[in-house]
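Just one chain is shown here, as structure tokens, and it is the form predicted on its own.
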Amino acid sequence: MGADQGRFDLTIRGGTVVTADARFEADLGIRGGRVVQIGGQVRGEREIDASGKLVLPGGIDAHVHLTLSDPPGDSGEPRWCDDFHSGTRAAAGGGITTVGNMTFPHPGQTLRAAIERDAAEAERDAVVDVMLHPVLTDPATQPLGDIPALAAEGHTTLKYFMSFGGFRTDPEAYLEATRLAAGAGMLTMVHCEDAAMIAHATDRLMAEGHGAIANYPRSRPIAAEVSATARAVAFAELTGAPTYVVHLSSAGALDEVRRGRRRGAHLAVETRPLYLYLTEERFAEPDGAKYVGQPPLRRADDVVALWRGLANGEVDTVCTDHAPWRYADKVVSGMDVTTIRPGVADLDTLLPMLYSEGVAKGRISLHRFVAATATNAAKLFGLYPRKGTIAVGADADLAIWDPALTKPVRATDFQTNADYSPYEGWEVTGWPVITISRGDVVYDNGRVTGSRGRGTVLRRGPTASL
């Protein structure tokens, strides 16, 4: 496993190392931010006793929102409450060492200008490492010629929404963007909900006087997700583009991916914590708006299908779509299905909740947990084997995990600026106690120790097959 007899910057002793395909007892030697020795004799300037703990690859949450889609202060409306500093502190506290931020161009900005803007903010503020996903929102003002140039600079993803009006009026431009992304070795990320079907369903609900939050799932029906997923699959088949379906929420949409894979399309699936733990009945609660995301929570049979897909590998990653709000801005009297604010905070709880509800309860194996939270994302997003695994030469991105630690979810304990959790009070077993990013301890037993600006914006390679 590699041997280096010199002294290390950091050693981790006595832990059980777990990767997506192996589990073994070994000490780790870290130097220069990388793992340089696994096993054998290790001596370090600093030593961590991991006895009784698991040593896992640091999590990769490839889908977060830490910057705004338009300039702050222009409308006076409340906004998401995390930025690169608070959001990456939340990541570190949750055992996550890399986040992928959705970078929206402000009105009139190009994709390149948006990436430059977010890169500067991330380098200034981030505690852990960041990858940036340019989001195509308006092909009329965002030249598609930027796509291969961004790929050449290491930003090897492209995101767009089928739920936005621009896709509804000019889908051909998005198809061309998908083709260009494929040619540049990029992964195309697609939000799969049909804009026309959403508009039709919402208009009918409002006309019939059924705009209450309890009816939110009817405003963005499963049929809209299934239809859009089928179209994304067709785009992938036509262009040959590796395609990543973000936050898939329903059994029907997973069926469409399954059919496309059988026909040879290169498709990957992400789901989101909300869809694994909660169902649509939550919207009938007095403060049901706190659960609102896009797509909505689904039915119990959809939850079962997603767990099954996660266990058998049909669902590749679990990422948060972290879009945090203060409770007072999220749960507002008088809101309806047209005015509710989507998004919840999940960075602090992504890994602990999935370990507790998945591994500890026997729904998924520990190896699937590692694959879905680290290794698969590293491969899909052009970071493997530098990240997503524990190997000689890899970045020392690690989570020291206490599988027996049980405590309740309390928003007041977390690093996010959001002041509520949809899982408040849930008893969770299995938490990170130390998080290490490129050899630096950035979280240690309840305290973030990583400095502002130590995170880097990652240059990535092309996507790889799983």
Second form
Number of protein chains: 4
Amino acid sequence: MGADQGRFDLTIRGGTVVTADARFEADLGIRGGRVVQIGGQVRGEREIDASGKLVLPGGIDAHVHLTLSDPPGDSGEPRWCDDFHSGTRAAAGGGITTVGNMTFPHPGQTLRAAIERDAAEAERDAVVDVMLHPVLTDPATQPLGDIPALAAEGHTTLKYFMSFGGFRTDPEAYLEATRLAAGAGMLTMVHCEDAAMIAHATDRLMAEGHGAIANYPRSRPIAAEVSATARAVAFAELTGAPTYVVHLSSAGALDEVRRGRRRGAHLAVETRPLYLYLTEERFAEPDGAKYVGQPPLRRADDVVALWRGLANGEVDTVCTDHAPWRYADKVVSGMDVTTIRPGVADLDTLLPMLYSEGVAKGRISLHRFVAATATNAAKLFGLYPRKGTIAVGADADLAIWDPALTKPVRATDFQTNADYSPYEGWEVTGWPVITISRGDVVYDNGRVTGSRGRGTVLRRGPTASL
Amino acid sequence: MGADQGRFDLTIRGGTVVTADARFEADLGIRGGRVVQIGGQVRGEREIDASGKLVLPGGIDAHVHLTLSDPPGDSGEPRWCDDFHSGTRAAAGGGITTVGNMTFPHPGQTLRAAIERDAAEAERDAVVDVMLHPVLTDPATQPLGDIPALAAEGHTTLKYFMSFGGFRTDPEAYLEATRLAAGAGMLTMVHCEDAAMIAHATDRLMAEGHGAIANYPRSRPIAAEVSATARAVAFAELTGAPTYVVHLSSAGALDEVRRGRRRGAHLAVETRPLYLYLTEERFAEPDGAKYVGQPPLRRADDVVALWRGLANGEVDTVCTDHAPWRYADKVVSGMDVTTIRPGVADLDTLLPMLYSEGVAKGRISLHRFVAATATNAAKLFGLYPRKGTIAVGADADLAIWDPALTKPVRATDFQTNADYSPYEGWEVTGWPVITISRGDVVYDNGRVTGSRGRGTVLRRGPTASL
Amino acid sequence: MGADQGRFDLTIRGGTVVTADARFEADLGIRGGRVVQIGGQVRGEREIDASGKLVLPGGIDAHVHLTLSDPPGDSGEPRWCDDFHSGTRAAAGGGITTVGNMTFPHPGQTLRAAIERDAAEAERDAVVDVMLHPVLTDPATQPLGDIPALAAEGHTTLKYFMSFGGFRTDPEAYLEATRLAAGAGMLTMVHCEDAAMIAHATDRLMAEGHGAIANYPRSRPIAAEVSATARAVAFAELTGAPTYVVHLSSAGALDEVRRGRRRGAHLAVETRPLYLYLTEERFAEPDGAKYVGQPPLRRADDVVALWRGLANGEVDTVCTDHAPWRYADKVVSGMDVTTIRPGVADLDTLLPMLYSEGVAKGRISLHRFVAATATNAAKLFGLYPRKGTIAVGADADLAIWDPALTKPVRATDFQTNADYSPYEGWEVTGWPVITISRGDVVYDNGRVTGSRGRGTVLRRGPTASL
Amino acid sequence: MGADQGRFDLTIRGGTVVTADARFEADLGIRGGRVVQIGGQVRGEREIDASGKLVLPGGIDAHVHLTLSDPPGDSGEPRWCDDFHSGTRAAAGGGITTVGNMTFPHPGQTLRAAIERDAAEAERDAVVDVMLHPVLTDPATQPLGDIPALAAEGHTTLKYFMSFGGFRTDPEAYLEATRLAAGAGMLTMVHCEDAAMIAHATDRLMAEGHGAIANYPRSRPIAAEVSATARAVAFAELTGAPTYVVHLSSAGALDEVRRGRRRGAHLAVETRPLYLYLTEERFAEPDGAKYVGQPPLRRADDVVALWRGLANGEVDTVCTDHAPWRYADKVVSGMDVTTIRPGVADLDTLLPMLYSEGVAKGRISLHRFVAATATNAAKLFGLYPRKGTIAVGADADLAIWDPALTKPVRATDFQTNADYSPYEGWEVTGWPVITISRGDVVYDNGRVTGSRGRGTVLRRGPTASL
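Let's compare: the form predicted on its own is above, so bring in the form predicted together with a further copy of the same chain.
Below, the chain from earlier opens the complete complex, with every other chain and molecule after it.
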């Protein structure tokens, strides 16, 4: 045995390692940013005592918005308030070691230009690793030929919206884009809401004097999500494209996915924390605007359906759609269903809330928790086996988790620039205490220790089946 | 008893009267174009001996194309070959006493102008009665305000296509049109096929060198119909509009209707004879182009599903989408999936084929036959109780039916200007021998006796539930 | 014209005739117990002025219990309180001209003996016509060979229970019985509740001290109905037997029927008035026992599903399962879920309640009302075209209906021996004012005028499709 | 570092470790029958070179029949031909390190006595580890009180058949048994086929002279499986019992599970290799009897549905229902559907066939293969985390797998006493070369090296969610 055997840059000692399919007590030896040894005796430059803690794969939140230059627009309008720096600090603080950013081209910009733009920002600012998802908003000015080229460079996702932009008037181009993406091994991510139904419902509410935020769910009805999901599933069938439904929010939309899977479509489902914990009655609160996302919060039976789907494995991932606001920008007097500002900060709370409401309350197993927050995303987004589990050779992306730590959600504790949480005051059991990214401790008991710019833009392989 | 009691303009003696819910032997007395007495003793100016025959309500074919100026266009291109004269002669010859014409505005024409145009043509030419369905093809040039106005004048239907025209780029306008139609008591008729999916599938076939007619079904895949049907159902739910799915062709699309009904949507389903008798293998025949309609012929299991739906009452009507061609125009050497000419003549054969394949072969009851070819359409299209059954006070629209007459389908026997039938040579049992429209014998054993222009354009009431 | 033409035993003048597919103003001429003439001029021995009234086919309630010797048993226990006399008086008073009695063999009795027993009672006592349904409760003592023999004699139904009796231990014999019934043209009627699930649920409630009537629905859970319905549907598929699900009460059970129909099974669905108007919260009332039937009242969403199914034609008939009790016998202090006495009187209220809650409130069309209360049952039970509609040659079974008459439900107004109604005090619009059975006025404005024994036991043909 | 660190009883060097959620290159160090170290440097008493090989968790086949004294009975009739010795040799040869035996009480025997009987046999004979599943065949003689007692002793499953035995006449007792099992943390395993439907269908075939083996599928129709599955799902809902459907064979039955899961039932699905590779046409082969299992082989669309379910995770496990016959006993001249001998040997072929047809052909991922053959069963059957994955502290149950080895199926190569394989001659890619049970090499390149009696009867914990 060589002299350096058993010596590591970092060791995690005494913890319980948990993956999507295993749970065992073992020490970990980390060298060169990777896990090198599991079990046996390890000794390191730095040793972390994980006694009484869980050692989890670092979370992968495949759906965030960290580009300040993005919507909602320009010229003095307030915007989302996290950039790659503050946003990835929030990730680190929440036990998340990879985020997937929605990269929107600016007007006239190509997909490639947008990716280059965000890649530069992310390389400069990020504290943890970053995936970039090019968002096709206007096929007229965003050449589809960029799609396979981006895949070749490791950006193996394509995102589009059915709810706005070019899809409304040229859905055929999106079929072609989806086909090209599939041919290049990419995963197509779709926001499924029918633009025409939303516009009609919103117009009717306004025309009838029912534009108040309390009626927000009626402006984006479940039928609009269900119908669009059915159409996205049909697109998946027609093109053979592996398709990922983002932030699915309703029982009806999940039924459409079930039906598609039964017919053989390759579908993955993401839901969003909001839809697991809150229902539409919230919008009637005086500052109900603070809960506004797209789609809206749904009904109690939708919540039940999503938890069942998560427990059964029908829901593959839980991601935040983190789109943070300062409260004063988000909740504005006189807002109506046409002027709401969608988006909620959730990077700091994704893992603790899901652990607390899901695992601690017995709704899902600990393994399903890991699968839904790390392993499944790693496979779907072409990061596997480098990320998403704890394995020899994999990146040492880890969350040291205290399953017994109970404390309330307090926005003031968090790293995001957002200054409120939709869960403010909820008692939560289970928090990350240390977060490790490629062997570096990037978060340690309340303090972000990862340096700006240490995060990298990930070059990914093709999407893989679970 | 007054001297004129028991004396009628016309009597039908000795037949078996059949309606959607009754079957009995009785004589009919007709006066002033209406049935005045059922049973008892009748004596008339003219007496028809219906011994051994069935006396059925005249058929209502709510879906035909009899406007020569319609698509496929202008400038020397061949066109559909029946006008209101030849088309309504074909109706009379087939036991049909009411047809519903799709009235397309010419470029720049409003819905009202199109209706006025076709009303003039129909009043001039028609042999039996005519409904006119305004077709919304371009909301930009066809003001939606015409919709309630047309309803007020008795044109209580609105037709639109999801497969082409303005719907592709402005579906929201169609939601508004549907809402207005519903508010005016109208029935919205929808052609459910997803334009983008059709375009994509067609492009792919052409790009891959598979444009031959044998591949026609792949150019308009079932998924395109199913997905569009689901969307039309969602539109119906969102607006509360009674919605009539035209020429539904697949088991999957019928499932979407079932699901919508379960959720409380007001839906009616039409199928088309082609889909009950023929399957997609036909397109591989040397002159397979002759079977081309939109949607395409489907698979054997779709045929089974449609028959079951018809037997169960889930399919409400069987209508032709009569769009006749001369064979030489329809079947052209070198045609591919982009140059096909859709449409098939079926007015002469609608009732005999359905009786023969449905009633005589035990697939549906005689009452279901009457319901699907007359009574249901009368209710749905606001003609009831004036038409659609045999009742005191109702129009004397009757088909004297020989249930034992067996003869082959021969296009040369028919009244349509089309010179071929997709069923050429099929042995058919059950044919109309006399057709009576408002008390006039308009067809008598092979000869059309109704005069040109005796047909009227019907002013209809609101759509009614079955 | 012969001297006697136009002279009738009875005429109905000035009314609006309504059938399942027609509505028109016409006089009716009746002779020899049959409708002979519709429209034209009629003059009769007796003339009824039906101005402002509807003239409907007399109701057919295919599901009643009028055999005093039936369950719940013997030896001093209280029993259902209507016999063929009082029960058919209640029918006449409620506009019903045909009832279908469940004829249970006594211990050791054969099906044939039971039918002969009830036939004798009915011929002696009945005021309107009676169908007898042999109930197979014990294949060990009731030879299956009686089944085709009974069909040959015009008793073309076979009823069985999945919830008790021989089915529990010998379901295979019921498959054989169903097969024999189908071969003889019979309709098989099935009470779909899983006996084992009921027993288990009841035992658990009792063991846990939750036996109070308020928990009655939990003792016969929806899952027990849904599961048994699925099994009955499978039996129908396996044997090809036309199958009629009695008193279907839940959305889930209706889904099972939908699925069966989609697969091609020949299924008909009956629901029961209780399930359309009342929900399970009723059982928590102090005398909630008065609402107890089998299955229990269900939830609000089940009620919605049944109304939708009725409007859509998925529910074919509404029948009472009339099983009347005196209040003092039905509501007994200390009762629990094991000692409840199932059954409710509903013959007097079937038609008025359904008209008032269904037609007058716009939930179903007038035609659907007629179909569900007369026409569909006539076809399904082999009475057609003799009964179930108003047609020349058909029995003159009629209800003269005042659609404007509004009065509260008062058990004291009714003919049944039951002394309470579950709808006591409900304001109901639409009541029969005169009931006519085979040309005899059997009920006239509050008074039963039909004589005891004038009713006949009907000999029926094979079941027919709708 | 202590002197013995890094020294192991056994090391596996150079292989690619594959689990349900990970794939990585690492050496394994094994000590005391357990995996102690993954990665890093290991040196052992014995070293296995796994270069170019996969290192998989040993298979868990939860469904086998290795009790010679079991059905089909006694007195000279031929029987299944593997005991715990030959059967677990076949397991070892097939890469399987745990089998789950169906332990039927003999007539009059209690569940506990049966378990004790088989435990003694297994401890004496088994080469790999054994779970014992008590089979409740007669609640009248098998006291239900044994159920929680057996759970307390580590036998945390209860199996029953809906297709024969006590369930037919006393299903209520099975509800109670299921309830008790759930309360004790047990998994209930159910054979879902409706006994009455099978008996009826079989009787009809025989009566009509269609008893030949070619008609075997008609004697146990899909409807019998679908219906029973629906009922088992309802039992699961009523009792809250985690329920495992054994050898699910049809698309329709899988639909029932989907529907149950959607309603919140805790369900797991096993399918069987036969149903993934073969269709019902096989029974028409001259010796079609050799394929006979219960349920029968199904149709091509069922096969597609099962593969999709496996790929999606809707099917949790693939187990053999290994019930081996000698060809001469299995295929007997003159057999008909009443005299067939059900059961097929599959322990030797379970893993290679699934790897070859599933992983190598791209139908399922390598991870799904591991999950379906090891990890999921470990969790469901209370063996986790001791078995089912490769983790520090877990039993060193491993299959060294050659993914490139291609050879035909030859029954003569196998360890089972059965002398034919239903897949004889199929070219299969991917075979185990070495099998390790708790650190012992029990199979090595064609030779079983594990000693008789080294296997243990496993004491298990409660069933766990996936």
